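Single chain ahead, by itself, as structure tokens, in the form predicted alone.
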Amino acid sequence: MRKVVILGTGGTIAGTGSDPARSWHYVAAQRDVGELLAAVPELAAEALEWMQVAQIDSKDMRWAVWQALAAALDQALARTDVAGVVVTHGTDTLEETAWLLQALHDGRKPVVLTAAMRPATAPDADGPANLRDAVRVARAAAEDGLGGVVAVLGGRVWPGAAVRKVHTLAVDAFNGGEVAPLADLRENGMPCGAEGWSRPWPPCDGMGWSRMSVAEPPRVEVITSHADADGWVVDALCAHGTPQSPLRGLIVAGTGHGTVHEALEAALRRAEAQGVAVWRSTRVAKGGVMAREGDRWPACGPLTPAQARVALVLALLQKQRPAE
């Protein structure tokens, strides 16, 4: 039996608290992956191997951790004895990491992210079930010849490019925006064969793990359009830049279908004149921003502002490559 490799990055799934009655009062990233696996007896017979890549609260996700994760994935996925990889993660930035991985991965093997809304010490901890499901999904996908990036949370399998956090407290805190899950383990059990999945896994972009080799990514910030948005933040960001770390891009979380306050738009035009790339997303939960004739700035489609920021970082890195 080929192995499933578990890569740990911390998060609530590895968190602990001193009072089980107050599950919200805990410290994230306290238990390693070995301890998490020990709490899932259903996985005892699985061929598993684990590695602690990082131990952070995912609100503190940063480029260096993504670099370490990309390197670990590159090594694990290249091994002939590995069927797939599971990544344990925090919920706060899972949608960003998932989007990044699907952009980099070649899609030949399954990569499954999982997380938890309750710490490991909570009486209603959801981490053990999510970890069990993630390992089993990785195994089932490998047996079905499927590859790509998905997230397994609350008994559902979400495409990595679409998954996003939509609730701050509920155990069932994720969905795929306008995209349906690839499988619902709660209703249909573990998928098996083509008929077990709602549709084929979406393809990855295959940019390659080496895209993460730069020491620092291009600086891209997210700003929001709102009542009284006068562009002061944009001007300040442009003024704050240094030759070593200039502002390279802005994601605007616009109102409605990516609309922008007129005063903020004027500031964005000034930033654009200085060479800053501007992309439009939306602060609205569903629908995204679709490209339309006459648009001044590119639309980010269904991406959340956080996902769009990752996409723009990678796009700017792509432009840098000929000079490398």
Ligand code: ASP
Given for the second form:
Amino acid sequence: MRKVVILGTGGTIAGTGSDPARSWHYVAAQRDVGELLAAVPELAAEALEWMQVAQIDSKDMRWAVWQALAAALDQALARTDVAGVVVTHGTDTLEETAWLLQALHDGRKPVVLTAAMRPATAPDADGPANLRDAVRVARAAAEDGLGGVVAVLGGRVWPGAAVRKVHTLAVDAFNGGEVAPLADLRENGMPCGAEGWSRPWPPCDGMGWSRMSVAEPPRVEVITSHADADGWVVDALCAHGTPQSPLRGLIVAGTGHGTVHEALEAALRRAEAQGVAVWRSTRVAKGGVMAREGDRWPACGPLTPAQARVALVLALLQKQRPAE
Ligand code: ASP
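Write the structure block of the form predicted in complex with this ligand for the protein whose form predicted alone appears above.
Following is the full complex, with the preceding chain placed first.
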């Protein structure tokens, strides 16, 4: 049987606390992924291999960890004895990592992210069931010949490019924006065969893992439009840049359908005149920002501002590549 490789990066799924009665008091990223697997007896008979890529609270996610993760994925997915990969992650930046991995993945094997809202020491920890489901989804997808990046959380399978955290505390903390899950494991049981998936899986036509080889990503920041948004922060960001680390892009989390305060817009025009790329997303939870004729700045579609930031980083990296 081909193996499923589990890559650990930390998060609440690997978190521990000293008082199970107050499970919200805990420290993330304490248990290694081998210990997480040992807590899931249903996986005992599975052909698994695991590796700890990082051990962080995902609120502290950074380029170097993404590079290590991309390298580990590249290696594991290239092996003929590997069916697919599961990544254990924190919930806070899962939507950014999922979007990034989907943008990079160019192979034909499944990559499944999972996480938990409660630490491993909580009496009602959600990590073990999520990990079990993630391994089973990776296995089922591999059998169906499906690749692409998904997230398995709370009994649902979400496309990696759409998944997002929508609740700060609830166990059912994720959705796909306007996008429905690929499968609801709670309703359907395990997907078995192509007809078990309610929608097509994401494609595997990403940019390739080597895109992460650059040491420093272009600097892209996220700012918000709001009452009194007078552009002060944009001017400050531009003034703070150095020739070694210039501001290269700004994602504006706009009001409503990507609208921007007139004073902030004036500052953004000044930034643009200095070579800063500006993209518009929204601070509103649903609906996204669709392109319209006459738009001054590109619209980020359904992406959250944090996902849009990753997208602009990749777009700028693409631009600075020497012609092939
Ligand atoms: N702060 C944690 C993290 O993102 C939260 C979690 O995993 O639920 O690593």
